[in-house]
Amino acid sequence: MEKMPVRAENLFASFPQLRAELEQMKVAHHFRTGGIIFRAGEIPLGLYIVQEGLCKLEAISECGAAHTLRLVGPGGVLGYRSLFADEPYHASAIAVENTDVYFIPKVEVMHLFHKHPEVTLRFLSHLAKDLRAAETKWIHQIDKGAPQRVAESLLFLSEKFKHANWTRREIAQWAGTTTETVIRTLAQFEKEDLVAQAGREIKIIDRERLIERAEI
């Protein structure tokens, strides 16, 4: 199964030309757990590039459920795809723990894709790749039921942030259902010894099991 990415390609870093003109653009701005980067229908003013960290893009359905669409970890880029379709953000990007980002003003941006259109292409690459993860995601939700969905939530979290714990809430927000579903889910893989649980820690016991139950 295709996974959804956490560190992106640093989309800047490959240009070693850039630097100095990315020096002179960027905008430090550091964000504790649980700070907001930008919300859900403010206007985009530039790009947000991760530094160090772990952010998350949070959208809230029209019945009111957070979910989680994408972890972005340090190069990624935060923003882009509504900045480039002018139109207001669709979802709030959030620190999942202390993070660093640059922020780079829209009209700067706009200066560095016309002088040196290789970026551009490399940012079209960039869309279409997320493009594809974020289908893919969207068909394993739609196909898998919640047990196979919290399963493979809690193999891909333990795999990309072995020092994170992960609330309840969290995980469903990532695997697509709610939190009375993954506490009563972790409950049954706890009784199968396929999980145990401390507070708030889940550990994995039985990984070959649970990727069964994953049905990857």
The other form holds:
There are 2 protein chains.
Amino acid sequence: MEKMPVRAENLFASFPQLRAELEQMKVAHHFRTGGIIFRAGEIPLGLYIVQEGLCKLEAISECGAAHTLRLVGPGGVLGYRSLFADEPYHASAIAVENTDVYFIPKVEVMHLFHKHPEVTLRFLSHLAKDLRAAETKWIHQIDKGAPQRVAESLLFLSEKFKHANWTRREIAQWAGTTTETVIRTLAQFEKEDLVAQAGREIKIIDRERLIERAEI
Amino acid sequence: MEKMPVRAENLFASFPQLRAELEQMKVAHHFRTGGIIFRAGEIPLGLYIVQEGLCKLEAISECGAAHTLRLVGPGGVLGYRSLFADEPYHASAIAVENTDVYFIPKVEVMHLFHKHPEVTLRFLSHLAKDLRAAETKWIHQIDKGAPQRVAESLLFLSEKFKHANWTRREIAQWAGTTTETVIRTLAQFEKEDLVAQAGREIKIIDRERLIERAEI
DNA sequence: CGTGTTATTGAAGTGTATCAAATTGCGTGG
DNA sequence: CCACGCAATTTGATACACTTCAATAACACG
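Switch over from the form predicted alone to the form predicted together with the DNA, please.
And the full complex, kicking off with our chain again.
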């Protein structure tokens, strides 16, 4: 299975001095579950650093379906792709659970880059890894079946964050399939003793074989 | 239709001084059609700037199918994603037609970044746009049908480069489908007077309606 | 002039989306 | 605290677009 890297480290967190500088310029915001940090189409004015909680980047396709592009947990950064590309956001950022973020204005980011070139390189590396993840996702969408993608998603999401209950819909939006297919696949996995479902909860029982299931 | 941006400009090309520096360190290589610039799994040692010709980044999936991730023409750069992510290449770079490239060792690149921070930002922007393209491709894979993706691919590929004859297989590998489906779709498009096929050549007749066809 | 790649066509199978309808679970307000 | 209402879940039936496999034809290239 392609391991989707979970990078929880703060992109800015290395230098004590840097941390102090950030303290100066940051603006704290709180969002409750479902809250919208920014919307597709808006112009990026800066970056959002996730302090606590979990956010998803959600794109609505032309036919009205929602797809989850990326997930960002504590230490992660929101809004950098559009900011650096100098484009409007092409996805919305939504809090999956109660979330605290710090906003850093664009000028401050640029100033930071100027003062600490290593940070720029850090972002370069980060974007490069995101690009790989996205390209891998495309390939898997092509030549893996829905069950494999669901297995993969279960593994990834469970590792990514203890966000207790991923709904079947959320899993579907991450896996690139429909809610119904996720449900039927989970039923099948349960029959094979790979997972156990208690109400809405999903528990992975046999991680080993689930990994195999994601690969076949 | 999502416009996949064609960025032919050289990422390094802005400053005369920079150009001069590049001249110093570059190493020229030539590849004929089908030649392999680098292979998936190898460790990146630097960047390749495409001077003349056209290259594709091709990933072979677990089940043995080839998929075209990106295309890079004159002025474009090969191998930056893996270099910046500090990972082995996850795709191979292959010359689609006779191609001249310049190789720039990693140390030189880093030195360049150090000396000209704006160049780093240029790459940041470039990667950000590639990421968007990849995410868009994933979404389209999910909720567009094969004919729409073929239409989209025809438009993109014809704009991207006058690389005279894209084979049906190459189109399929870009569109995320099979050769047979491309063939049948082209036959359908021909019946609708959107394209004309003369032997292996494909000519777009009604660009307007083909764009519509990619959107439906 | 052969030999391998590319193109073409046909038949068959199947995985998944889609639609619809019933049920469960959860939060909220009365 | 219970009841209500809405969202999430579940199940079934149906349709069909696309892949897959196979076999032939056309073409390019050495």
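Just so we're clear, the structure is a prediction, and the values are computed from it rather than from any experiment. Residue numbers count along the first chain shown, from 1. Rigid core here is just the name for the largest C-alpha set that superposes within 1.5 Å across the two forms.
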property	result
Displaced residue check between the two forms: residue 195, CA, 2 Å or over, core reference	yes
